[in-house]
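Next up: just one chain, as structure tokens, the form predicted on its own.
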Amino acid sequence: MLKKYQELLDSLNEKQQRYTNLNLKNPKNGQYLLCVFHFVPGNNLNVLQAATEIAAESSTGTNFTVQTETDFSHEMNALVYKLDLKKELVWIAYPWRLFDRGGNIQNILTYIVGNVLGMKQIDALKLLDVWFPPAMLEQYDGPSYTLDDMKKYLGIKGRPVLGTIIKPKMGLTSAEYAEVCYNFWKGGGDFVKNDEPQANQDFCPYDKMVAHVKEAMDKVVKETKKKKVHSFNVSAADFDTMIERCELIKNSGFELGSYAFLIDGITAGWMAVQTLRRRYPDVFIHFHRASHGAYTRPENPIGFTVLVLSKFARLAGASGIHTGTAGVGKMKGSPKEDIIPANNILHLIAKGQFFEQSWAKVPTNSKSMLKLVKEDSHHHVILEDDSWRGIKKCAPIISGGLNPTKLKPFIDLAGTTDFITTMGAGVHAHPDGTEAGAKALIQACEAYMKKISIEKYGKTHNELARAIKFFSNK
């Protein structure tokens, strides 16, 4: 094997040698952002030649050495520092000083999964995992308003935030939409979200939808004496319209904490995500990942994983991001694809597919940080009043084909109740309607918390019994 590596090194030209260091000492010394790719070379290059071309294109270089290079620019070169020839893996270290010091996520992704995904030198290039050094974390916002804040507002402990997506996803008038919200909240649900295409359609004007949701929320809070949350999609054609929607919601009389801003993070862009985080630090920023499958599906050889997407969402400051149902629901996924990302955005220190990421900004061997890590492992609130010590948690948001019968199976798989679940048809398809569907969801959660099977609990709770019968036949 050593001979093979030497042959690969000997095959490099002068330019390619500048983007290679298979003897890089301590790549986790804080100078580099680290990436590991599944990589299959193309264009008749061997794996190391092609990998160095990827490192060049994704940092300082182009297809030829240019006369304008300097000794300093060479210090900014990305470096191929490790290969696994059997598994077709390549590790690349990027000096993090390459990146916009304004905490710019799109700038990083433009480098590491930008032009490189279209190069002739690749037949497959999938970013599997990424590692951020502590000094780099200092430059980025991370979440401000977190799942812990939402749970405090709602007054809940020891269970998920139980939510829904209004269905049908399109076609309801503003009044009809608000009526479905009211019915779900009346049944006991916590959280309602716009579906990701919700905007300013002619049959459901945005301003009327917001006004009617406010009326429905006020009515149900008065009746139930319980707080509720609605997540509004503020994605728009331009910056000004996005901010206008945020300000409309903010100025409509909603209590702070009762609304979230949903942004279609991939289609609207990282600039929109980070703008919301910076302009509205006291609002839950809800990252919907529509179109992610084009990059993340495992059969796609080009792109990045759910783990990578989720880590960048936390770094950018999203309060929560959809992470998938790990195969429990209708969307394609597995524990490796979906649970590992959920853990990585929830915890202070978590193992990814290749890297163990610490989200601490201070040394992890300090007494205060060791205490926080211990508290985190016991599912306590962390980094509540001490955000200088690390990047706060980002909530997994779980949706796609779930229903009350699948709540416990997902909790068991995830190993946590620190998430928001948003069941659509799993609530609204209940034979007795939305309010009964919400009650069935609440009852399924009660059964989990009381450690009683849903079948046994359903014997004394009609809505749950009806849900079990209905969904078990589908």
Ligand code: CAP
Second form
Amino acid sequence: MLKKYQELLDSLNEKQQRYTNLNLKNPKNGQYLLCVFHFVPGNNLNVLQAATEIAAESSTGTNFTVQTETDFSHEMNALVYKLDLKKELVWIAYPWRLFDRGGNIQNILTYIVGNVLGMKQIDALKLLDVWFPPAMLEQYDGPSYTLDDMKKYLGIKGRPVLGTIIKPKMGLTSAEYAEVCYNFWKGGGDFVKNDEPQANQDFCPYDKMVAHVKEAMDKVVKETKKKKVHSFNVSAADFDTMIERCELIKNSGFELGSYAFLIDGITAGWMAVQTLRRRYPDVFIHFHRASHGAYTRPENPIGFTVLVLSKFARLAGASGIHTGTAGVGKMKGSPKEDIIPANNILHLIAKGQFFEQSWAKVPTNSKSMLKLVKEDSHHHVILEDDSWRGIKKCAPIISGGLNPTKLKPFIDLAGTTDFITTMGAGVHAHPDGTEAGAKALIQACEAYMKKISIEKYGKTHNELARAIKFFSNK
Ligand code: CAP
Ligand code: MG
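After the form predicted on its own, can we look at the form predicted together with 2-carboxyarabinitol-1,5-diphosphate (CAP)?
Below is the entire complex, every chain and molecule, led by the chain shown above.
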């Protein structure tokens, strides 16, 4: 072992020694959930002393050895198993039996990014990537109703689901809200979502909003003969009210597939996300990530990345989660921050920033099965037999400052059209209004599919031309 590492090991006290094994053989042996953190020690500790304090606090320990420890409790200790002193990285292996059986995301996050984020022993601690062992994948729900199901319902192939968020963000009456939905759908749009703060405001009562949306949807489906989807924000103060909202929507006469449940996953919490997934397996569960920036922004040294958030959302069973526009829209982001997560939640096998995650327990001795998994990464035929099951795809939802002129630039960056895009201002700021904004979005997508520049296509499609003029260089 390198002298430097030996010196670090020699500096550990008896308790700290129990939370490291720099010779851990084959951490991917299936016994551990693996984490890699960017990590800067604090409180005058060296990197290994501080890292083992983190491993202790995020698994079985505290700041002293306690008299009540047992041989078995020591087996549940998280282990610092690798360091990169130059890049300030630390790898920690968590025995997955530590976690609440039956697949509980909030429990895992309470361990690995819980108290440790507040400890004196760190000046920086950011969870960059995470790796789930096959045995854990079996315990977690994963998505049920997927983007494939939504595209099938909408009759869409080979292009993104084209959506909007109703704007202004708040302040419309339920009738005004539904009229904007109607206009977007009339212009050819597929998908409308409530904005993330939409709830039961006195000027737009929840039940009236649902009823008016139903009317608008029925009218436009009859006129256009095209299916439409509305994603209702069911986030609420308490569990009962959330379920009440879901049941109200379910019992308002909407066809299955024509509605999704949106949940503000960070502010409403993981229990809400997993409850919706388990109670409504035949509904698209739409994870909005408002507040994620407190954890994920790259300039924030303490928290976790968009990649980690997105992987846990897939494990929890969200059908889709906002993954950012890689800097193309109004939110901060980059391909590394936003496209890697999108790939990690779409495919059955995907490279993260540090780990390659297979989302299916595939018998490695089965060449044909491995071939199927590799080929199948776009279709996700999940074989439920005694050999393997896969965690279905979770859809990247691409939003935040996009407009029709930014659709192709994003697709070119992402390298896929397997996503939902929701453009708010990008549709409703169109100089000729929402219906024209929708048409411009559809035309921008048509241009992309026909491999024609939007400028050229705009020559014969006025709404797109007007959008280009209005949005370019803004
Ligand atoms: C977008 C949006 C979304 C953000 C979320 C908003 O509106 O409705 O909530 O995009 O960001 O309220 O800003 P615009 P992200 O289309 O008018 O920007 O998708 O990055 O989580
Ligand atoms: Mg919003």
